[in-house]
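Let's start with one chain on its own, the form predicted on its own, as structure tokens.
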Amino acid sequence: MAAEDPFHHLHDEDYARPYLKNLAGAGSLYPRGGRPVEPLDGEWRLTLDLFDEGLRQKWFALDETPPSQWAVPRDYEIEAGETVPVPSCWNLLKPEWTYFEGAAWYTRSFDWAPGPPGERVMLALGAANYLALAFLNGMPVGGHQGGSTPFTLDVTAAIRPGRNRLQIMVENRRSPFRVPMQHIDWFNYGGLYREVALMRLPALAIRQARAALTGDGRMILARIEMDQPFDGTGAFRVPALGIDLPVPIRQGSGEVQVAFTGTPWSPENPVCYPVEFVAGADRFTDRIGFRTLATRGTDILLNGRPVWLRGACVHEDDRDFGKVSTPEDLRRRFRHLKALGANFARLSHYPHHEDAARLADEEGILLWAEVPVYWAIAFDNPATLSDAENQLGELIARDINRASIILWGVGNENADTDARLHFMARLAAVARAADPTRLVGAACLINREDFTIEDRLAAHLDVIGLNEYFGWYEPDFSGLEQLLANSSPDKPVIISETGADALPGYRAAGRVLFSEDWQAEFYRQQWARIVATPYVAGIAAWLLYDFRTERRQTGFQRGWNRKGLIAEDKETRKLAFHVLAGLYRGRDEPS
């Protein structure tokens, strides 16, 4: 069929291929690093696109002529779209959109004033679930896959002085080949749910700037990586410590070491220092806490001393805003963790908003950050592995300077198969290559024949995560006692999940499922056994807040996982919250 045929799109099932060639990856990410940005949040037009007509018919190429002036009819008009806020999740904007999974087109216009000659302009998105394709003034400018990590697109060639039109297609269909795959235990929100902005960069820019303590804690190692080959001299500055050093840069990268004379970052004293990296005409700023991290036998060492982790898992989910994380919501999260007596949180099961780790730096909460290699990922699919590697790389690149993050999680509850071992061992290697200063872990399953902590992946991990629900999915705690007694790992174990559902306000004596009383007793019983086990280095209760998930459909759940210590209103504390807070505060370290 001839390409000029107006109905060609009806028969072209290869319509998406041209737009999927240049998806952004970790190597194209420019963290904001204190650079000024021009926000594009606010009101956008949104049109749902169940049949991918936007790509088939090239909606991005249509002008904005009103229908009264059309020569022939069209199937799309920007002004006919709904006015919606960005960031937001479309699922919570209209009742009929609650369960929508598919593509939707966001459109907005903005004015642009060009900067100095040689300036480059980046479109920076905090996240879009799951596939995003961007078009500026009718030109494709790139895209991204992965629903929880940030990306930047170079729009220099497409942006123009004066009025500009930006369109972003976002598509959130579940698939067995994506990360995560289609079978998950949280809600599949869709949309531009994090911030969108424009970032101005000089012709030669800093791609990444990092600073961390060497293993002995005596020196700061600072590194600058440029986005192009460059020979010259940069600078690394920490004014509060009197540091102002030249950084020799060769072929686009350089590093320098300097004695550390400051106060190490810790939960008890979360000191962060303003730092500055300079190279050429670019300047990158941050606030960095300096600390060391290691393991020794079954201990986790922070600044050379054992630390025992008392915490909770948390989903990025809100009853009213979905995956959108507001500053108020994030600060409430850390207030509740502090009230619980926690020093630790697991950000389940995907990268959370970057401000979560920034706030954890301020508040002194240690973090486990992870990518959604969840359950039965297509471990034998090279494209799925590439997707997972990219998401992990983008997470690490974004949060490389966050002192609060102590562990990169590479998976959760995956069956121990050969394909899975290869897949996740590769992710562990990627994490260590990108960031040798942190630990690598995964939430593992157990050997249920011998009742032991036994997973071949453990050889590739620094910390073994153990998800166990003895006393909930198993009627009693005898299996936990057997498991803990039979196991003798040579590295730290974190109880990365344990918990029981409770409907707020439902009270009953004894082991009555979904009662607040049994949830509280569950934690008493778990705690007594866990703290008596010498190789366990911490616990992350499952979880801080109830969260939306359509897998859960009993009369008690009705679309919510009720294992939260706090209800979905994020105010109502269940009995277990108070019990666990007492346990956490009753001892600083297990004996």
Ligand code: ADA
Second form
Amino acid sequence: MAAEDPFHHLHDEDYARPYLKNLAGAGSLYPRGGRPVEPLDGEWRLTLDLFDEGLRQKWFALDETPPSQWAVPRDYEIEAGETVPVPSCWNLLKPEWTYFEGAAWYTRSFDWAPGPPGERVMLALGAANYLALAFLNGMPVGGHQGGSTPFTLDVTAAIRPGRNRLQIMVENRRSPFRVPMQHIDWFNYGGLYREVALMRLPALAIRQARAALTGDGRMILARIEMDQPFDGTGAFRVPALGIDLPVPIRQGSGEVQVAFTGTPWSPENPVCYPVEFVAGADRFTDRIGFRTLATRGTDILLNGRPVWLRGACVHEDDRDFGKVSTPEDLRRRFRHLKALGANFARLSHYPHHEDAARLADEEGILLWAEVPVYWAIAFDNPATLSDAENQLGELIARDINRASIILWGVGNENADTDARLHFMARLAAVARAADPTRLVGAACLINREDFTIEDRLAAHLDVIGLNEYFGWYEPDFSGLEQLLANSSPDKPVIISETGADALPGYRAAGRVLFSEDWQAEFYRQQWARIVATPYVAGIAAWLLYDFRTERRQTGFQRGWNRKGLIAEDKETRKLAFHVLAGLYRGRDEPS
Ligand code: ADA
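Next up, the form predicted together with the ligand, please; the one we just looked at was the form predicted on its own.
Below: every chain and molecule of the assembly, starting with the one above.
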């Protein structure tokens, strides 16, 4: 073992430290930007590693000698791993892996043909829950923490012509210091559950390219940021609008303004324009809708006009695929939202697959996108704050050009303590600094003593989210009436969650919990009170589909949160779906 490696002893409990030093963050992310990639999806080998032996014993450094030629015994053999598909969640691949929470090693090989001199190669991962460490040809090439955001690792120094061996350790333990922490109301899936690919970049590359309307909606402001200091001239093009402009780049960044003569993006007319940013030898493409967004008093203004949000929350969860979002799953999601009469969805409670917002752009569904600052995060822990900041930064960097996203959510139902106020006010500031074109919100708690919307964080938000379950967790709606009457917020309030459980097919008259009938009646009662409240700017029903969660273990639930308007099969519409669709369309009858 090399003398400079102080972590050489098998039983050294500091074994993980060297690999955790330089985890990739928002600043190192290269959004795809339409660049071609070489996918690494498909068959991988997977070995579970509950005791973290892989890091302790350096499994990545072992050669691939077959066991018949081993000089000494080993505890790891690539070929002995199970063959698994990537993307996938390991929990759903074998019954005995269902509840596995720990580390697991993914391994595959691939062939590589080098490109022009100076070319760099990035390993691009859509997400890995929660910690990922990558090793290419036995060399550590970096890692990432945060279970739902993308990251890119520069593997130029480790990749070689011909055959390469890639290993990725993914570890999904729940912990009080992670974001989210260990106590959540959804399933803790593990694994490489989004796409893995290699992306080639020229020696000088575009790190970020964005275009959005200025506040008055008259001009497009386009900006290019390079990954190194560079003085030169780039280009910004929107062929459909006849835009082809030089972008002066100084010290690695530059911007340009041009009059907007196109059609603004809106749910009714979700027009997206193909755009192109060019700088040096790099080309970044996207499809961008142009619209303005603001608040005025308690209204949310889209293109200068008030918009009222009718929507539903949705988890990234599937009975058969877990957190894997297939294109069919996403398309079905938007078909269901449309059938509901929705113009809005809350992507709960963490960044979803990037195609969710891309499809929302095309379909005209407004989005609330958020980071999993959920319930009782370790608000006083600086490392937890930087993890949350990083996840927020990565989400914004990935989705900066998505017209559908109107709001960055910085938290959900967090008790109003000093530490939480500091933590989440900081996140609100991070969101504003990274993206001044969108609103910042959070799902807040209420003051239950005097029944008012009261949260010190509200001063740092543009929109107050209100999660309330009067009529479900509370026996009646009187608290909601008091709350709505007692409060007079000076900014828009969105009912960011409200809902009731219903077991599909269970029918009963009156307030019978878990019946389809009560879930439907619950929405009628909620709706009447909510739409009569002028400062409420929208509602997101909790939620579109039933989802897996180990917190829920009555006979009605059996490991599922049953507040879906649609059952876990993503097909069976409950009575409440039809009732809410009728309400969203302006008539109180099943559609
Ligand atoms: C909370 C939480 C949701 C969900 C909901 C419920 O409001 O924000 O994630 O779990 O409760 O179903 O009770």
